[in-house]
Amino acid sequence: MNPATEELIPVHQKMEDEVKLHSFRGSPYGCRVEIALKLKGISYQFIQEDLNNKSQHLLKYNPVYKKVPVFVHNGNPISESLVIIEYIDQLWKGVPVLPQDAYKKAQARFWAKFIDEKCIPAVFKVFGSHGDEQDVAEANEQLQFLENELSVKGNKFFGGNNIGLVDICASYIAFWAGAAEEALGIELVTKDKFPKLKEWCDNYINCQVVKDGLPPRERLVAYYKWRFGKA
């Protein structure tokens, strides 16, 4: 069964597997990888990175972007959260993150890319401008696509009745955006405007496997107050 509903399906992880994740607590992209690992029931070592003083390991493993997360499996580094998640899903079976059906898998990749390239930048821009009217309108336009997708499918999660790739990719909208809204006094993802999306947010962040991968909300609220100048 999927942990979004009940319990983890055991995954056969080889004893000799060395699994490390270079990230920092509070990274929405690192959190994606942690949730995927927890869905699979994979043990891993979390290595905290200081982005102001990046470790030599991080620079060695990701010399191109020099960013987190970096996933290291038996000494082999992989960068970029979506690439890492697909690797994890292909390597360890158990709970599937991507659909098995080729068309459904392509659709999941489409929505994951849409969230990364359209939704998150638009939502982040709203917080950066302290709720500029034009920025809010643009974010609403992008969020409406997600609202429509949930309405048409009529499922609990983007992945159906269980958490999947799209849900994991939308973690920022479910959790980080809410913390920023609280910090800045901005209402963006509301029940009135986006009832299905708001319901999805609540369902998603209340799954135990997701809770276990999320940073403390109060720290995010404090960070956004500092970042955007709200004391």
Contents of the next structure:
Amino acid sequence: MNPATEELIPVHQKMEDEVKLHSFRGSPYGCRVEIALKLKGISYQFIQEDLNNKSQHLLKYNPVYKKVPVFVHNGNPISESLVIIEYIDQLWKGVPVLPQDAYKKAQARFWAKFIDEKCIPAVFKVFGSHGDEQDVAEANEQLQFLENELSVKGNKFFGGNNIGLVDICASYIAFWAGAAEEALGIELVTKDKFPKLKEWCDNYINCQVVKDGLPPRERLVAYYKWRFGKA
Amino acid sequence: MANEVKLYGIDESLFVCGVKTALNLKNVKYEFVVEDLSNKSADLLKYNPVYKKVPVLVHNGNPISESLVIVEYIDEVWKGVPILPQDAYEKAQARFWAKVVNDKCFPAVVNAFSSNGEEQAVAEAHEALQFLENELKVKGSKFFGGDNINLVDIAATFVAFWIGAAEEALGIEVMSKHKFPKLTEWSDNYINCQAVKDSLPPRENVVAYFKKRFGKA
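Switch over from the form predicted alone to the form predicted together with its partner chain, please.
After this comes the whole thing, all chains and molecules, with the earlier chain placed first.
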């Protein structure tokens, strides 16, 4: 069980609301949802899944992908982290995850999609190939778009003064990528190449709700050494 | 303030048609700017520097890319016929299924055709389409959106129109009426919606496009 760290149940969460999150510790996608829940001050039950032995519940709740995270609200399941986060944002008021303005909202969705479809796969590929030159070049090209976006907007976060959907979506880059870089001795998101992005990483992982949602770094580094490490 | 709406695209792109359908549903007047994808305009490259693709919607000078992002934007800005449900859970389900269509079904179907009907590729396409078939069965409604089309129907435009055209162009069967009765029925209903009909290019153009793109040498 891993209830949110808030001591008081916020008034906008009903006493009878049952909120569960099926995930596994260290999942970057599961963490996204946890950060959004913590931002809203929503209490939830964390259900640890063993990905080699998925629970009957998980398979029933997400028959299409059979993946985590799966969010279950009063028995109603929702899959796909970004879909879950938008649901959370719509249902529970308080700190907004998405902007109100339709155009800014569309921009946030665009960047979240870009991070998921282009950025993260490109960065992940670098670790899988142990820093192959072509893969690094490709990852740099995608990361440059994020660097430019931060430069152009001139804000502390992609969401402005406070974190939003895009920041949460980019959690992998802020934390998981750094752990993998350390595990493999690869430099990818460096201050030299991506000063704005590096600064954003530091600011992002220092937000309280983010800190509360992240797994222990040493364990992640050890995991990556095992997963990607040379024999 | 004047409402200036431009849509950059090509007639044959199913993603562009999805956006056109959304605009039609809302009765939005727009200017269609035809792009030559082998010689993209300076405007397109400026408006979509990340992907350099169509469709791009430009509303009062503000560009938006990615068809499903555009469709959601259209739904929020222009009232009238809703494209997404109001209820938060139903909205989440619609977004989930639109993602399944886009991320799972579409690549699997493209692969079935581009591999020239290779057995494994077709099997994977069937597996992906079966999820949609089951969803229609479970829902028991005319469209994924119920009595009216919604985001999921629009995302699945390629199923309703492009699969048939590609099958004809390449002589490969991917979605038979026998295997996918609900999807076939849904396809007929979908392409007969006025907002959709008005967005679709002539079928023979799409068949010709597929012959060129995937056809044997």
